[in-house]
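The data below hold one chain only, encoded as structure tokens and taken in the form predicted alone.
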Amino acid sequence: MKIGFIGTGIMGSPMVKHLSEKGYDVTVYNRTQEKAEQLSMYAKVAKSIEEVSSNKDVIFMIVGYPKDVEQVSLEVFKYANKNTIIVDMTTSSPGLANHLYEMALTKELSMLDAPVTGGEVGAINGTLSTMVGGDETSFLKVKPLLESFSSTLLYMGKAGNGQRTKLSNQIAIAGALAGVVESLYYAQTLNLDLNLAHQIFMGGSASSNQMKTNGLKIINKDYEPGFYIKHFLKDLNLAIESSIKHLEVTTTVRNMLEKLVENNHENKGTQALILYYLDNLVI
């Protein structure tokens, strides 16, 4: 089976990684020619966007925002031979998936929406949850691709669903990140030990892995990323914009990141929203 993989980023590269380990035939494309390059030991590397699609049995793509997954797909589409099966892992708008898999279906090809989580590390150790909306007959025919990357793998059924499923998840986030951080925040300034605070959280009921992970990450002032809050700015503006209803914690979240992006943290980790409260952000 022959696989393109558009999009060889934090997320991208483990996945690339695993593919390859599991013995499948690889070739990466990525903008940036350099990021690409970095996996030439584990794959082959495309200079343009039909070589990464040509020929193949399977095309991968995890790229940046809903505007680049359409353009992406729109020119996978013209290369891409009949019967091939696209999986877009981005996080992007159901509306946008729902339309590329109606195109897709008229070139003959199918498009699955498969949104994943887990962050960094979970690609890394090969341990994400993938979401999955589309065609289930496509869908089992790329399941053990996905299983090379993912701990847990589900169908949640038609186009879209995927996508709505991630934007679910993203949403839970969200509100247990803001928790963690007016957690630790009201501690520090209470002049309370953090890091023995956190092992009180750790072995009670504010448990979590934002609480584990990024908890950590904030009583160390590590703001490096896992997750950029620009793109978790994007999923929470997805999530508003597709819900039915008002959002109530998810805006507040969402305003509070972008006061963030409006002073130049976009490329810092979410949990970098703590600085949210000590750059004196608060409004």
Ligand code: NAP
Given for the second form:
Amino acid sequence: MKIGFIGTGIMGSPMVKHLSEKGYDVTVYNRTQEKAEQLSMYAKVAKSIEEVSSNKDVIFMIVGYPKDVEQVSLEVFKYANKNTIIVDMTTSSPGLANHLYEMALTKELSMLDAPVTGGEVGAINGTLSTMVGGDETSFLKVKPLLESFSSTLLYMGKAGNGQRTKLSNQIAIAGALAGVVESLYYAQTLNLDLNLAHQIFMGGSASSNQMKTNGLKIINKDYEPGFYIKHFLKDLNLAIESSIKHLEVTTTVRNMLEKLVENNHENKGTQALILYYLDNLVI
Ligand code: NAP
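Switch from the form predicted alone, shown above, to the form predicted in complex with the ligand and output its structure.
Zooming out: every chain and molecule, the one shown earlier first.
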């Protein structure tokens, strides 16, 4: 089976390694060519979307924003063979996923929206949770490929339902992360020992994945990106735009992230939400 893979960033690179280690024939393409070349031990490196899309059975993409998904997909549609399955793993818009699904059908292609959760660590360890929308027959064909880097993998139904599930997931993360940040800020302002407090939280009912990973990064003042502030802002905007009801907590966290982006923190990791307090950005 020949695979094309577009977008070799924080998430895409480890996914390519897993596919290659499972023995699949992978060709990669990235807008900044050097990032794709770093994978030359694992995959062939294409210089164009035409090259990565031609004569493939499955084409994956995990790029940045919905506009990137649209631009890349329209190019892929031009060059992919009939019956190719295109799998978009970017966190993107459910409406765009529907639109691209319909457009792919008119070109005798199949498109799945298959966003992932579990972060950089999940991608590196191959333990992502992957949610898929689109035709179930196409899902079953690509299931073994997705299993290369997923420990939870579910078919969620019609086109767009992968993205709808992912945005629900991001809403949960917004609340959990905001809670962790405010808790540690409160503890810090009262001069508690943060490392001891963190051990207490992790041993009891405040324990969570956000507390475990981002909590420790906050205590260590490590703001390196595993998941970018700019991408989290994109996700919460997509959730708010696609919701039929007002989302109070999501809107509050979205406004905090907007303030951080205005203050040039967009390329930091989401744990830098604490800077909303530490930099006195409070509205
Ligand atoms: P990233 O490191 O910025 O990776 C995105 C990659 O896609 C970059 O290498 C970028 O190339 C490439 N790209 C973007 N637009 C492109 C285009 N038009 N044509 C070709 N290549 C293009 O970001 P990431 O953290 O891997 O996240 C990727 C997506 O997954 C985002 O939608 C994010 O929200 C989502 N996601 C992230 C995480 C996480 O924890 N990091 C978890 C789940 C989902 P350049 O090098 O030229 O910018």
